[in-house]
Amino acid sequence: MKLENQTFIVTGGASGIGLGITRRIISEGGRVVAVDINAEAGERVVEEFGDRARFIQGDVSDTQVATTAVAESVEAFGGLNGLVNNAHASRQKPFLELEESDWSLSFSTGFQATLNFMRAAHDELVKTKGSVVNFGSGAAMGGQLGQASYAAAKEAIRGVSRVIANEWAPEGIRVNIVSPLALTPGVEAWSREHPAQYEETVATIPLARFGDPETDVAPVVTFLLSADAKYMTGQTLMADGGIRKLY
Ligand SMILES: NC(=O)c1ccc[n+]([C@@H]2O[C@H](COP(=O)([O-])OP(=O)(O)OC[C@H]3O[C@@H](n4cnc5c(N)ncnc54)[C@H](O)[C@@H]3O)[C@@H](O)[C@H]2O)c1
């Protein structure tokens, strides 16, 4: 098992891709502190994984939540080997319709939260020569219509990740990015609201389907968290079925 007795924080770790990552880390022998705003989903995590997981209910944009998650990793499991900044909330609207609150939602839950958790985790990650996985998006790289606030935050995450990868490399901490494509509750809701865009998107995926959070995306994340990726930092891995960027 690749992650035996190692501990990871997974933001948004109670549903969607985050739940797939939580499951995969635990099946690889690891332990998870899942942070999520959704308390019901968090209860299910605790039921499913027992003493292999802890759940922190909170909003990732709150700096105190990041501090609490790191403290819980240390108290419950003795330290922290890695961090997965997966949670990100946003609203899809044409650029001219985006309001200040829309920009703020995407930047506080995506960009700021990623920074908060990296700052809070740094001192523990130094001790373990840990690994960070942040999340990008093909919609951002391709300029998908209606995704201005999301795309800006996602590319800001990638930009800062490459810098921090270089700054933290001498301390032995690796920082990489995964850009996924997976059928999650969030994507299912989006597909119902924007069915034409959903069908257009599927038509541009060479592997002809949306990925599965646990079996298609999470293994790429656990690879980057593990020692198998010990010579990789500052990279973006596309776990997206090879989707062509035709937005
Ligand atoms: N699903 C895809 O195809 C896809 C494509 C590109 C990028 N991504 C990225 O992958 C990551 C996961 O995507 P997903 O589709 O699983 O998302 P999702 O919306 O299905 O799930 C995200 C999880 O984060 C939690 N969450 C949302 N806001 C939060 C907050 N403020 N504080 C704490 N928890 C919060 C939710 O409760 C949920 O459990 C995101 O960064 C997303 O932008 C996903």
Ligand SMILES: NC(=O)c1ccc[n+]([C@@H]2O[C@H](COP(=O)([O-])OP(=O)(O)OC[C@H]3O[C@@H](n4cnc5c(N)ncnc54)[C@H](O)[C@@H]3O)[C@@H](O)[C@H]2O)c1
Contents of the next structure:
Amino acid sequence: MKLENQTFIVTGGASGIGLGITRRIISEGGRVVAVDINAEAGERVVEEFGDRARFIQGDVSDTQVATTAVAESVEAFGGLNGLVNNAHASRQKPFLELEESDWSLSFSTGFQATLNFMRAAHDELVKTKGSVVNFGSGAAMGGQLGQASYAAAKEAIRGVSRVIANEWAPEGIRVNIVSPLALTPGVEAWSREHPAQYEETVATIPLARFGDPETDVAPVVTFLLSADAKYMTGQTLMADGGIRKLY
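Got the form predicted in complex with this ligand; any chance of the form predicted on its own too?
Shown next is a single chain and nothing more.
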């Protein structure tokens, strides 16, 4: 197994793509400290995985939550091998309708949270020559309507990730980005509310479907976390069915 006896923090790790990543890491022999604002979802993770998982409830924009997650990794499992910054909340609105609170929500839970967790995890990742996986978005790269605050935060994450990949490379820490297109609970709800738009979107995906969080997106993340990707850093991998190409 790729991640045998290794420990990882996954933000938003109790639902959606994050839950898929948590499950995949554990299936590959790893252990997870899942950070999520949803206490009930977190309790289900602990019930499902027992002593292979720990749960930290909290808002990822709070620096103390990041510090607590790293401390839990060390106390419960003896160290930290990797970090997945998946959590991100935002509101979809046309640019001119976005208020300061909308920008704050996206940047605090996305960009700032990513910085918080990377700062908190750095010293432990140095010890293990660990790996960080941050998240970008095709909505940002393609300029999707109504996604200004989300797109801006995601591109900020990609930009800072490339810089940190260069800065931390001498310490043996790798930093990469995954840009997914997945059938999350939110996308499923949208597909029911707007079936015509959903079908139009599916028609633009070369592989003709949204990805599964656990079987399509999570394997890309676990690859980047593993020694199989030991010669990769600063890269953006598109786990999106081919809908967007980077050259």
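Residue numbers count along the first chain shown, from 1. Take the two forms, superpose them, and find the largest set of C-alpha atoms that agree within 1.5 Å; that set is the rigid core. Here the structure is a predicted model, which means the values were calculated and not measured.
E48 is not among the residues whose C-alpha shifts by 2 Å or more between these two forms once the rigid core is aligned; its shift stays under 2 Å. When the rigid core is held fixed, the Cα atom of D212 travels less than 2 angstroms between these two forms.
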